[in-house]
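Only one chain is given next, in structure tokens, and it is the form predicted alone.
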Amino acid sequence: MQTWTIKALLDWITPFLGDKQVDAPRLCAEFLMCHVLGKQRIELYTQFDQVVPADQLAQLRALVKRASDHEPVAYLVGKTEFYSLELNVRPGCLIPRPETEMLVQHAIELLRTRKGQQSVLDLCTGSGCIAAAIAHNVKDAHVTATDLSQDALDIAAENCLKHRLSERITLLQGDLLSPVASSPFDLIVSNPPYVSEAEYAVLDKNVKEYEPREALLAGPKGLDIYERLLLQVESHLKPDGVLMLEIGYLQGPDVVSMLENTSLFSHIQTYKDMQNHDRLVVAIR
């Protein structure tokens, strides 16, 4: 009979998920094992020879089967990491992506150049990943975060509480800026839905079949949310305020044109991600 040690399980799960074309199979195997065994990743390697009990083995096999069907591992384990913060995630919210950390980095760098308390607005907050990362790293920032989905806001509230940020992050339910008072902000950030209809039709199964459609799809060209946002932004951004938007890799020229057409901004710049794709637009009023 096979003795299932941690090492033996890692050596079985990794190629099994790889054969099913699951992205980053070794990392997925580690996350699933950490979840079931209640261990940190480093402990998997310092305790390679530990035998896994039958009850945990059964739980692990069930999760591996679901992962092999391309159910997102972050949903299976109920958490993910974003900008060095462990965040709760569930099917009611989009799973934070590493690409969005670029927006957070730019926001933090900007806020640290300014003195006094800074007011930040995070639109389409989802899990609260952007709001939490900014508030965690900029102690003078107060963040207001909005989302249309109450399920997403419930998860965001858990993450605020988890990282002791509830006093500096205000969560509001509503469409874009509609639930926000008229007081203008120093910085408005957003990672809104920006997937076009054509892109949505060919999304990977682990995204299309599990993550919320309303957090992804934004009309024929993926630009619907930007268009509506820019109609509302004037009264909510201070004279020297900054707008930061994550964008799809083909959307840079269109979003820049939309920003220019508002005549609100003195400087607009597009930034590329590690794959040399347009990913972030920063506009200074």
Ligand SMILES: C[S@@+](CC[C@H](N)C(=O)[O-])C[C@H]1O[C@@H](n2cnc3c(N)ncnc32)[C@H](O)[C@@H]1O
The other form holds:
Amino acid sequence: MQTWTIKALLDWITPFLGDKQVDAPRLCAEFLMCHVLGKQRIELYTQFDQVVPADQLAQLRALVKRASDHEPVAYLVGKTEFYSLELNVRPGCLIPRPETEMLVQHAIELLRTRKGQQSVLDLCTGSGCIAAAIAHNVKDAHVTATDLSQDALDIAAENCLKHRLSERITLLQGDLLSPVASSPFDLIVSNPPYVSEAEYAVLDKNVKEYEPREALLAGPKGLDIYERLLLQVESHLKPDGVLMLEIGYLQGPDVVSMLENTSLFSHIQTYKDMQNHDRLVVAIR
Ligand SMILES: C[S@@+](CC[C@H](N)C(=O)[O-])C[C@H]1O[C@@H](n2cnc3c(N)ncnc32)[C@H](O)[C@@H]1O
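Having seen the form predicted alone, the form predicted in complex with the ligand:
Everything in the complex follows now, all chains and molecules, and the chain you saw is the first one.
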């Protein structure tokens, strides 16, 4: 009978996932092996010749099969990394994307220029990734985070506990700003659903079949949530408050004109991501 070492398994799983068109197959293989073996990635390489016992082989085989069907590896292992924080994720919440770190970076830089306690609102918090990253990095920030989905908020609550942030992050369930008390915020941030119907129809299988539809889709042009959010924002933003919105790469001009139409903001600026796509709009009151 063949004995399977860590190296032999990695060398078998990687091309197997590659043949099934799974993105970054080597990384996926490593994440699944780390999860099953309870090891760090570096240990896979320092323990290349270790033989993997039969019970762990069976667990691994089942996970590799699911990954080959394009089930996201972050869901299979129950965690992901965002802004250097390890966060729990499950199918009830969107898997945080690296491009959202740009919004967090702008938020942290802004808050660090301001004195005293800062009140932040994170609308559509999902896993709580934005709220957690801001609260972790800005010690005088108190973040209120909302979501329509109680499943997502349960995961966000786990992430707040995991990083000892529960005292500075308040989680509220409800539609956009409706669960939020009327006191205004220094900063409102959001990565809301912004996928258009046409874009949704052609999303990759790993997103469309596994991540929550209500976390992604926002009407025919993907602009529905921005429109509703901007109708509610005025009474929730301080006179020198700032609004930061993640946007789809084609939505810059539309979202900027929606912001201009509110006549609330003195300065509106769009920022591009690493792929040179519009990704963030910052509006200063
Ligand atoms: C694109 S996901 C973003 C999640 C997280 N902020 C992130 O960056 O990964 C959008 C989130 O908005 C939530 N959502 C959708 N419609 C909403 C609404 N009307 N009010 C509040 N939250 C909503 C979804 O449940 C989902 O968690």
